[in-house]
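Next up: just one chain, as structure tokens, the form predicted on its own.
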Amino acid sequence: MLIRVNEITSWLTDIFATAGCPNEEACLIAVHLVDADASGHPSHGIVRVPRYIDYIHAGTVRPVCAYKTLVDSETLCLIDGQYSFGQVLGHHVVNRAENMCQKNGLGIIALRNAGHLGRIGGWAELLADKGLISIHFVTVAGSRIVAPFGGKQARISTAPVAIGVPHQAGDNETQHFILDFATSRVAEGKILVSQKTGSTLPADAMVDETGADSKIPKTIYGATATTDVPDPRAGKGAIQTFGQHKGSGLGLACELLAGALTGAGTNACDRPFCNGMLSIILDPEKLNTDDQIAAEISDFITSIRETSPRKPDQPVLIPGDPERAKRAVANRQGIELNATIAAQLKAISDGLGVSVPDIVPS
């Protein structure tokens, strides 16, 4: 079913309310996830709301926002968000980083103990919206479930990383380059989708425990497959990662970077499942000393969009094109909505004494 974007983030931010967050946090959360979905990305969205609540439930992320400054100087900064939700969290990192840039043209902040971050994208694209260059390692503590390139246990975590640069086009429309991805071969939120909505993994999606190529969902999720928040730790496989060597290399980078360096911790002890992150923020126009750096971007990409493409009707895009052109269609059309998943927030609303819209069926 098609459900308006507005209709699905009162609804979705009504629920985090309920369940115990602050009304401006639960409108974050609510926000970030649906677009998500709006953005393409339904392995990061709406999907994730019944095992956030989940988290609410069973004490492992703090319904409101507390977090401790540890370090703190000029152009460095650590946080730990005593397992708070990530959605607010981000916010507050990309806050934080445009006070850093605004008085020293740069920032890192290192952010341990968040709870689930998102799509990663989204921090790149506010930060791109304040005209700031990022670039945003991230591992996920206690989620070991992705296996080194050549082995077939899981050892380390999806791992993503973005990174994203302010471009705005002639006609004054924010064009971002925003490069967003999972070092897994996909991310565990597109296995998880696909569980629940039948869609299609790529052949080598995870590994089993024989070392075989698998793209069944229980191959990571096990006996755990089936219920309404599956375990991506439960079964006997693990994700493979992307670009065998290449790939694998990155995803260790991230461990170390935003694991070992934040004190988030990594994927070789059992820990606690949450966030690290590593970001790295930076104003241009503290290097535009010629005033040169937004046409040499504008002029790089559109000479990039304007390679000759392999397929008439498939032209060269940069990242996050797709992104936008997915959330302008959703912004006009509206979100699909899975039954499963609709089913599944309808039984969460009813528990919680949350109105369900009139598009949902009863």
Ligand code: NAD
Second form
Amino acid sequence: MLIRVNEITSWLTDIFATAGCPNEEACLIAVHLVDADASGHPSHGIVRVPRYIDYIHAGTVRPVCAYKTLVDSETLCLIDGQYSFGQVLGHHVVNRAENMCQKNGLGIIALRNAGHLGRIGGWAELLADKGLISIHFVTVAGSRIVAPFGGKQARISTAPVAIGVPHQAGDNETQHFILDFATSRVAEGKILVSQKTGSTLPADAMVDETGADSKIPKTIYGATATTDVPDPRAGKGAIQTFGQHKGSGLGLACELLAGALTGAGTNACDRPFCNGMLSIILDPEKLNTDDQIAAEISDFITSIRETSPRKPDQPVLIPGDPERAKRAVANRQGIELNATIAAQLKAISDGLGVSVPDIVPS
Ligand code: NAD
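Would you mind giving the form predicted in complex with the ligand, to go alongside the form predicted on its own above?
After this comes the whole thing, all chains and molecules, with the earlier chain placed first.
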């Protein structure tokens, strides 16, 4: 079923607000989740709601944001998110970075103990909208679900990396470069979506306990695969990294930079679930001595887009293009809401006394 972006956003806002989040924070969580679906990453969108509500009930995430700033210098900042929602803390990082960059042209922000930060590219996009370049390394403490290159046991998290470079395509049009991916072969959320909807995964998405490639979600979810909230650590297998030793190396770097350095902790041992993020944010204008950066970025992006494609119907894109194209369609036509997920949202809503949009079958 297709549901309009504003309708699903206000439904999710009501769910989180009734579950205990302040209205404004509930709205930030809903907007970020819905935008993940709209931009083609449902793995980090609406499908997460049952898990998030479970976290609130279990007390593993704070419904009301609270954080402590532990290091607060002009260019370097360490924030303890105290297990508040990542979608709310992410906005704090964006706003803080903007202030730091206005003064110094640079802000390095280490964030520990954040709830799930969702689609990391969303933070790079918000910063690029402010004209800022950003690089984000992320780890998921307490989520040892990926095998390092050559291994068949889970040792690291899906550890995403995002890089955003602002690019103004016309007076009113931004076409930022937004590179944003997990260092795992697939994001865990894509395996969750496959378990819930039957969508197909790459044959080498996971490695099973014998060392063979696997695309069956049960490899990581084990006996919890068919429950409402599957546990990605309950199976005997692991997700593989992308790009062999190169993706694996980047994943290990995320554990070191976003886990060890921020204090969120690495996956060397069992920990409470949280995201750690090291974000490096720069104002390109502060380096723009010859007033050439924007033109150079523009020429480069044009030259990439003008590359002769291997398949005539598949033009060469820059990272960020697929999300922009999908978001434009979602804003026109609505978002595909899978029946299983709709039924779960309805059950949660019935439990909380939240009204359900008419479009959802009773
Ligand atoms: P993916 O494999 O879909 O890759 C997405 C990236 O590739 C984007 O930058 C996109 O613009 C670019 N891209 C896609 N097709 C392209 C093409 N044809 N040409 C050029 N560029 C192209 O991403 P993924 O690894 O599945 O990750 C999905 C999401 O999961 C990301 O948003 C990531 O931040 C998120 N994630 C979050 C966590 C967390 O703990 N918060 C953990 C893991 C992943």
